[in-house]
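Below you'll find only one chain, the form predicted on its own, shown as structure tokens.
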Amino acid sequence: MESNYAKRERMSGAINALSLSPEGNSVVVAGREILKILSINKTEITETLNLRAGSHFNLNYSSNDVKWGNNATKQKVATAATNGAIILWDLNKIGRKAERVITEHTRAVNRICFQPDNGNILLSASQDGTMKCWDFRDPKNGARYRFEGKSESVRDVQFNPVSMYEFAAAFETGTIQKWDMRNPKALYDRKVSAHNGPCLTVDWHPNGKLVASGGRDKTIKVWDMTADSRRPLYTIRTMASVSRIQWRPGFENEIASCALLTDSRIHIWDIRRPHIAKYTFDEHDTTPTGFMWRNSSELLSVSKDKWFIRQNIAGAYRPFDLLKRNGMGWNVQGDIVFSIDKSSRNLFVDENLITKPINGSPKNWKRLGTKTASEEDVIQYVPPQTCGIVHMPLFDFEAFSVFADNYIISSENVAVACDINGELAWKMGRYRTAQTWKIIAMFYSDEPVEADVEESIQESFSFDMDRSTTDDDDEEDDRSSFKVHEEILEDISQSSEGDIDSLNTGTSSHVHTMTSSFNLRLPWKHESVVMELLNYYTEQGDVQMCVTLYLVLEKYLNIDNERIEDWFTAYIDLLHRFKLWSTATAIIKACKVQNVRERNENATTINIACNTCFKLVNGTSSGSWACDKCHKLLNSCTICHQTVRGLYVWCQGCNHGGHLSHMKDWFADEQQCATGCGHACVLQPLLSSLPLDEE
């Protein structure tokens, strides 16, 4: 969309790239069937000449760089195209404007350069692994100079803006070369082992010292080609492959960058602070193909979706603005970490938080604590933070592991569950789960209520016909008294709800007060509590406690197996969290839900880590015995340093093992482990038990 800021003009064809003429107001364009020249001024975007106007369709005419010459040749372009060829042409030429073709490379020419100060001179890279420099005042076609860069394609080449002999040139294979050429014969002045995958583009800083490099591994890395180390001074991170950038003329800190695949956008990056884009174009329907500054604030850009687009850095967002400045997180223990931005909005990068070089610094620097000038440059921007730890006693993480380790959790004896998860959670301090537990062991007794009533109303009975027998006055009562049991045992017999007041009799308060005499016990069903049990706990957010009272009180509910599986899953997954592996797994065995138990089944791999560093060590299918990262060998005997292939015991205090038998020797006159690490091993009861295996 047309905008103050952005101007647009659509081509007859995708393009490839660009170039900006010496003065700065016309620009050409190239593709696989454009190659036009473009005049810009303030207002509009005009053409003003189509190179290929009345040529036959030509390989040599597909371009894939175009670049316009300076000085002498300032009024020529050069293409490089599919084919191999290299095409010089005439803006000023009546007629058909090619002047010279040049197919000295046996493959497709990637990138061509001209010398800043000389445009005679002419450099290409070439997907045939070499890179050639021409001279156009030579009458001959032939290759001045030719270098090998010993890979298989050359994917892009730049001439140093300070020193006009030197260039750099980045690699299929990741790396970046400096030539001088000046030494034509010799190999490459230095080597840059930059990217893991193909370096596609290289830049080089306005300073002549530093050289940004950009690859298919979603880096830019910026060198200094000035000094030994073979580590970046800087490195952005991209969201895509690097297949353009450009340093911002006048601002020695910041590059543009656009991507190969997936990411429409040019991003503006301050190398200072890699981690956010400081500026964003969002204008190309498509990924860009090619881009330039043609000054501090204007971009030019191109693209396959036919579209030239000019645009004004007033008219990018910045992402940086739409960062939250402050954040907040929080772990399993119960610790809330904070972030609080203390930096301006105003300013993406504070100068004033920067330290400086130290001039003059002396050479035993290392050891007063300074840092060089050339140790300066790796420092990058941190914006001024406060930042915090507080606890808050949300969750008690540790009565959670102890009640994990500790509860049973099996159905076949309630009473004697409930009793020890009772008396467990009454030493953890959690009196009201204590209690919970006690109510539940009275619900699920093993005494037999109905046997209880019935045998209390018989001994009454009995009682009240011994009365009769010696008190032949008090006949007439007894039988009453006879009337009223058979009318309480009836009544109980009917009664579903066990509830002594329910009893319909003539004599109730006669009742009530023989009752209480009886003892009785009566049945009531206590479905409906422990439900409101579990939805007090769910509410609460305790799945620890639903699932522990649903696996011990199991046979006596009927909960759908929806609610289930949020209970278990959330449950294990706190499991996890806290590492209770064990536990978490004995949690799943016991789910008769299928869902829950498929997390048992759906492998049988099991990973180990390096006991030195904690790597994950990443095995083959013959085994692995030495860490990816550290390099150790794994499972190493403490007696004799060798790698246990077979049977390997340890202690589990220390992690320090080995061979059964050395063990065994070792162990049947020492009490602590052979590393001298200070443990007492406790591995005595374990070597008693299991054969010598010498291996």
Given for the second form:
Amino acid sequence: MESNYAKRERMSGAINALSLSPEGNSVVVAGREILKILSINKTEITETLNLRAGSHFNLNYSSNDVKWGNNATKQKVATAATNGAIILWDLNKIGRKAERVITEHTRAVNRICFQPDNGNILLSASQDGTMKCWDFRDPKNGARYRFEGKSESVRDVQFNPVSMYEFAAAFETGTIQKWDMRNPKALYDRKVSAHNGPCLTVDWHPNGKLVASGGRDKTIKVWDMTADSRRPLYTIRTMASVSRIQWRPGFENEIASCALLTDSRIHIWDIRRPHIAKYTFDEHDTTPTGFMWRNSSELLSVSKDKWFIRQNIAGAYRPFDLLKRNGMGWNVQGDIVFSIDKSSRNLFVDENLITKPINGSPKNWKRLGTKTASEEDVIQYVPPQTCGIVHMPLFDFEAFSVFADNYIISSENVAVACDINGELAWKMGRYRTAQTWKIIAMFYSDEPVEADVEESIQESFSFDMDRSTTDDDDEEDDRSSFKVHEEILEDISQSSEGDIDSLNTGTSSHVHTMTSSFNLRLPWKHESVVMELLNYYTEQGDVQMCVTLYLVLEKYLNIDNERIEDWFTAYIDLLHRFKLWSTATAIIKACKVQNVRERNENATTINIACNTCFKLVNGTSSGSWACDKCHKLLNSCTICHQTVRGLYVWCQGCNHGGHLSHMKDWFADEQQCATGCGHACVLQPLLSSLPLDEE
Amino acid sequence: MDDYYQSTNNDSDFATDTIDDQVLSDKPRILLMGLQRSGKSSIQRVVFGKMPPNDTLYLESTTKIQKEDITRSFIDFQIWDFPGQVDFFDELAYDPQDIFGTVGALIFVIDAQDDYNDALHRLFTTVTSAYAVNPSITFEVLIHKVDGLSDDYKIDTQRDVQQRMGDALADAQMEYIHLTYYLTSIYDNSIYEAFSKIIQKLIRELPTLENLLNVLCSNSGIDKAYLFDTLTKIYIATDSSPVDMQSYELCSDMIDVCIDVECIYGPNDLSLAQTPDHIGGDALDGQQTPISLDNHENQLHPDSDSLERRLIDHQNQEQNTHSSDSEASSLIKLDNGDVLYMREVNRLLVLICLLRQDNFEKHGLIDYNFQCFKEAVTEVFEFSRKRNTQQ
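Output the form predicted in complex with the partner chain next; the form predicted on its own has already been displayed.
Every chain and every other molecule in the complex is listed next, the one we just looked at coming first.
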């Protein structure tokens, strides 16, 4: 299928440049080893003339660029060599075709350009930073004009197609300059710093007003050369450094570009829709070195892979068609955002949908980026699309953050912690969670005593006996509550399955028989229930509950580290996402697992901000006590105006303070603040009570 | 490691090393100026002292003019690092004639992350007074520390600086003073590229070298060739095709790799020899045959580009008629079918070529062309040395 649209011709060497004859039926290709004229007709490409035939190797012939003349020189071709020579070839001459050799440039000539409509004028751009203009009617060899850009190497020059005394030049420093040949002053008309890094190519728009430029910074920018604006009208970001560009004839918004490296495709962009190429040709094996529009639908290109390819726009693929036309995303709060392209599939840019900006009211005009509005008629196409946000009630982030902030995670007093947590859950409407906390509270109420007993039972009986005798009075009081516990225990042991559990109850009953004096103090084995609970919450994905439960019941639970680590890391990640940094830190600190604790130990940066301007204070050895931005000392003492580097004492009333010793000295005699703010400081009694006497 | 490398070619017998001590003070100077904390010393240390960029955080501020001779490198210049807090035109203690009389380039560093109003003001006074003393100075403005800025902001900053300086100079009717602007950062290769361009302006042989490289490239099927100064990783010449950052980065990484390998596996006698005469005399006479270090292949870790590189580094002891210095070469084949080929031109310069693998099949031709290139380069420097001594 492709062969219908693309015609290929293999050359004998790498090709650097090509140029089309004014009639459009022949093309000249040039490289280091070749300089050939090819004629193109509807169906085939034939080689008609080899200009290098018979000529022995000469550095002058190693061409960087080639251009076909026009009008008076329509049978002539000019080439520019890497050694600085420019050669004019006469195709009609018999024998040696080289008509004239100009060697005035000391360094390589990067680009040459004939003046439109006057083929006798040739402009050259050289690596030596100059542009020279030659008139072939002048029999002498010297340059007629010499333009010095006062910049580095000139990469490209091109005459304005409308006002033909003007030309634009691209420089290695990233600037583009506009010159007028008639200007006697040896200075450019206009200079734009266009690119970051070298600017490699320029091309005038057929209307003679706009110039497009391409550079190593992977952008194509369009400039209005008549306006005074310092910003580009359009910016197209491409995937690789841009080595050549050309406006598509007949389509005033479209521009073709090829890359310097890595990307071997030729893209055709629409400046109104800069984020995606309209067409892409993918025919070459290596990056094209030159291309040219033959007409509005045919593109000729050459490359170092020795291929000359003639391709039709109908054979190009449209990257636009390959793209998904909708998208969606989640956020941590459980919202889903989606957007659906509503533009028509057939039109790349729908003319009807482009609204021209009305001068002075750029509000209804959407432009990408935060660029300031210029006076130009910048037309940019924004494809119509529908978007929306859906809230999925999968995750109650409000409750989550309230819990994160307020849950008690200490296991010092389980009953109290459970009570508070349960109440909190109740308040937040999480009744199930509240119930859980209540049950846990019931399990572990009066824990301290019971825990002691439990441990002591397992340790030794004799100790228990001693204890039971000493604690007898208390036990009497507690007896009633123990009864309740007993009932619950029975329930649990009935309902719980598993060998370990029954074994446990077995041992406890054994203990029971042994120590008759506190038969009611059976060790509570509700671990299994709690484990089930934790499993349940893990299943539910409620790591918050898992971690909090674990932390509260830390003393009673024995869970393997891996599992704990999973919970903690998940919970901490979640906290980080909600920016609950202090809770996250508290959780990390509370965790016993080394891997989790290490998260805080790896790298913790403490930044100090200036207390007046909030700029970060750089922590160098000498500079950390003063702010760079507002040139103030931080926390200076009101007495000696030096930074306080230790204890800072200040009055809660007027916020003035300073060194402890200075404050002490001051308030020994005075009542009011040392700054003279008139505040009767409450510091005085405080200082006198402090036991920090130096004497 | 680097120190060792430097010391080995400390006093080699290369042509450009012959600048005598007496003319040392007349060497072209590169002045580094700018406000305090704009990064002048950091630049100097990173580019010429091989300091890791992150270590520059701990540099103390410069309090007096630090003059440093770059002798072990091809770039035979004197770098003057000025303290930023001193204004050299307000104080009579400094003679502008003395400072700017023989300067080659004045590099003015502007901190792009800070408010640069003061810097522009200082730049203006510096440039105008320096120009009054010595109109042949090239002025280079580094808009520095751009690593923290977005791409759009970078170019906006440059445009703003350029515009304001242009306006200021136009107001003073001194439009003829030409400033060149670079966006730089020590955390990437932009500072090296800027310095490469600055140095290239001071090298008179540049057009010749460039033409030689062009010829070499077109005759050997090389895509891009760089002539590097080994020590600083500044390229002093390249062929006329546009420089792209990727290839430059690859080449500069390659130099690092090769220097490291050379330090480990290079001939030991170089470090033992006290003078270059020893190398030329005893050591090499004993090594008529290529030494056994040939063709040891190292499988390097795939780097961030996921290019698995095969490194063949071999030291050739070549007994040619002109000089008997050893000549390192190295070859790295990249995954994408490109080949990086490095040849040592002399102790201070290496040539690194980037070419397609199929072009590399004509290895012999490339080597032959390289020999021609090397002879030509040696001749060029020989010639300019003669001319220098005549003057």
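We call the rigid core whatever largest set of C-alpha positions still superposes within 1.5 Å between the two forms. All of these numbers come straight from a predicted model, not from anything done at the bench. Residue numbers count along the first chain shown, from 1.
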With both forms fit on the core, is the shift of the CA atom of T643 between these two forms 2 Å or larger? yes
Following rigid core alignment, is the displacement of the V29 C-alpha between these two forms equal to or greater than 2 angstroms? no
By the 2 angstroms cut-off, has the C-alpha of I564 moved between these two forms once the rigid core is superposed? yes
